[in-house]
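Only one chain is given next, in structure tokens, and it is the form predicted alone.
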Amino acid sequence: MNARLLLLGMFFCIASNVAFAISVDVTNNTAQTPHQATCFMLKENFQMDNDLLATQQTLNLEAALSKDIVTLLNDLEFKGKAGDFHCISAPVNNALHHFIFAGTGTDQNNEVGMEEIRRATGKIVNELKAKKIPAAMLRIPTNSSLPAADIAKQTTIAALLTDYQYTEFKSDYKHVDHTLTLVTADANDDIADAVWQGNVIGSMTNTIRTWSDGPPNVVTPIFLAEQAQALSKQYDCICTVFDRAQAEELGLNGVVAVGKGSSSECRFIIVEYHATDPDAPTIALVGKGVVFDTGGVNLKSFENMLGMKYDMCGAAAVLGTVFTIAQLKPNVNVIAIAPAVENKTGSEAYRPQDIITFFNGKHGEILNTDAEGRNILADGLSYAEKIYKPDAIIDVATLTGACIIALGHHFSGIMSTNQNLKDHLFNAARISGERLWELPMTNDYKKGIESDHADFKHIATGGFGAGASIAAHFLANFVENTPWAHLDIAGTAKDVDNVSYLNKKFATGVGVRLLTDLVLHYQK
């Protein structure tokens, strides 16, 4: 790879209807030829001489970028803090070219935090995209304690997620291309390989958030197992579905319980991404796939209703991850279980006080047809533990009302009683940025889920609160040997505000970054 050449090919988000396809370059100090914009990250109190007039000079633009625009800057009272933003005009070779300024701030010992940045690499494509600005040069911050390709991987992640849109059914959408390039000091061949992870984790991202935001009556049980293959094939992974025949005679019956009162039929998906290792370590991924969630025969009430489109993001989040992990190869074996169904209210449709007998042998007795996440995740995780035998099971679903009450849309809830497990997934969280707080798994919850009937209630009854924990302590019952860790999604899959590069308007594709990181720092 000729890292001193324009390279790493053109970036483009994979999914057809995102707002522009958006595509990154990176390139080092030799940048001749002026771009539309030039855009800065700068952190706060920055130096003119040593911040701003040195990217002046990597970028050959002396002319334009003079004293005039420092004193500007200085007029305008941008301080380079977090969120501080301007875009300046001025002519460069007779033609008008948009100087954009964003600001990453600082923590106490003066350094930037990746999150800044990408929070600042959002707002500065979204200016791009406010201006219908064609073209673009992004200067990758180079007063950073940050590692340049770190820096490089999530600044083409944040761009690529704040290109999205939702645009399927816009019959008036015109599609424009856009272009960004990355400018560093040292344009190696590790920055280059960190653009291209970037890119490939940014664009599955998206891919699996056109999932989310699809219309129900397209994105059926039958439409992600359709996806799952098709990418299988394409990524070079083993898919394998069973439809509800199948699901049955294999006693899935918490799948089958949840799925029959639809006609869309339930399908069981499952996505297998080997290394070349054969000692390599397995992760299975089980992900929540209710593609429309009505509530059952415990209807839900109209304002409840709507959104439930978005109750199958877990399971394209575990799909999401595998096909990424494909393309970037780790020495780790993936997973990637989706139980698919809709809960509707048909004349099969199960019900309350029906007690299920699920794949463990376990009997789970039904009190809240609403609460139907949870009977086909615990198919998935005895599934994932008796057939693969995986050294960590991961479960991903927007289970309970309960946890955006605790944590809102800014933080994931995780429930996990082992620590080695956490440990790695609070370190991705770290480094994605797709946050998370712990959540109690103490006996203390256990209680709650006893049953006079059955092994035990799927929910609890009589006011016992701590809805997110007693949901974990039901899917506990289903992962015997194995370290496991819940992941309720909740409140961060959708309606995610005042984070400039996920959109409110669409879903965020949360647990792609996250789980990816996972993976590929993964250690037994």
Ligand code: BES
Contents of the next structure:
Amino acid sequence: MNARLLLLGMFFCIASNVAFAISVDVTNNTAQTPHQATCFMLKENFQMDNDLLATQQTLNLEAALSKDIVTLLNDLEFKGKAGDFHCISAPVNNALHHFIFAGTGTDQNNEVGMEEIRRATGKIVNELKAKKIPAAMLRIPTNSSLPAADIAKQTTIAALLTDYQYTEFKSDYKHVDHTLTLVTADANDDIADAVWQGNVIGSMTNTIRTWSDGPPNVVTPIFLAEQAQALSKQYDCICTVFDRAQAEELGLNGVVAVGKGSSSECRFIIVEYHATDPDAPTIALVGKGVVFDTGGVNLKSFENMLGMKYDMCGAAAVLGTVFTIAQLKPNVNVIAIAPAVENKTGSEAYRPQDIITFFNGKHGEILNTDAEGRNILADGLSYAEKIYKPDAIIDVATLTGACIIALGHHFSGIMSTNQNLKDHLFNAARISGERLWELPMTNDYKKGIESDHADFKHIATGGFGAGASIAAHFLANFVENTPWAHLDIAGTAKDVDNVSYLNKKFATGVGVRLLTDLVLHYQK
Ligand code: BES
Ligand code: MN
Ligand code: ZN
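Could you output the structure for the form predicted together with this ligand, given that the previous block was the form predicted alone?
So here's everything in the complex, that chain up top.
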């Protein structure tokens, strides 16, 4: 039998302090690692292969289940289709053991898809949680043309994402540690490194998810700034935070205008990761950090206001990405900029028909204070371009309800006029599983923001439609000549249904996985 590489993942349920650790070990005997569950990912029309056979023999399965696995699964009509799932519990060596089977199905080329692997992992980990199983083995597919390291990395990420829950304010919550051991026949350093990377990405995503799920009376602009400072210290990043007075001084007037309606002061947060190579390319990420969006004086209704604590998920995504990258240390500089404000109705609140002179000197006419996100992103974009002269700028924002109407909750909208950057992003979407769908940017829609009284309006009026694209055209005024893409995550940041590794009740952490893969593969 091949030496088996055991990838030990300790994953913890989440409180505000998220501690993840993964340790890697090599053995040639799976039975040496104590565990209460043995989990299999099987593709459609799976055969009794070496690994299945080995497990069967090691655990003396036939004695336990009185049948070989394949016959048993046949009886249960488990065909290995995507979504097929069975848990069989039986005594093995006088202790109850769980055998968990999750199907991945196959595509047109008889191959297993990475998303199916992530979703099978999600089903398995949910079962481990439900049954409170502290230690389990997961045999990852080996008979696949997907690189084993990629499978190991994505399985690790999916397991960590599935494990997430927001428990900070649950008085009776009891914390239980789990261990998941990935089993694969190929013992090599690439796989160990991939699992380490997956652990970094998954755990940082879970950390920033706690900010998104956190209540808006706790997660204020100052809270986000403090988190950014603490993590910058931990991961050796440069953190700069401007308060309201400094933002006014600098002319970050879009941020100040939106923020001053709240007694909870705005913060302009910058985190820099610098690669050691002085010639490394630089990517700037700008994230919308509206910690709560009441709509401002154009106040939202009861239905529309619920959920608006998630209006800082763009900021969470860019901060999560820079802190992930600071651990993975690729040869790309990453600058994360997170303007953080609360959009509220205080006596200083900005109003419809105000004209804001933004950081780049352009004048924008406000028509609806509920279109606040683009005003803070505007300053973030031009600040990023002017100060850091990056090779590419990407902004991430829960920007428009229109994007949810267009794309629902399974695709983020991407708007860009730079084909090369779009190619990079679509490639990262394919790898990470964070799907993108392009929405148009055309001069016909640019007309929607022509203004009689200023350089442009910030929204279109009179049933113009194309709300997500209109927002992108407004933002385009704040990038001069740097490749730029806008990601609208209004639909994908929360409320994603039927994805086993995401919980509809909680933030998804969307953006971290995508942008991390973009940075890791980025070349000018
Ligand atoms: N934060 C909202 C967008 C949003 C809506 C995100 C629902 C997630 C779920 C944004 O600030 C907003 O209010 N947009 C307005 C823009 C309109 C006033 C032009 C919208 O989409 O209705
Ligand atoms: Mn709004
Ligand atoms: Zn908003």
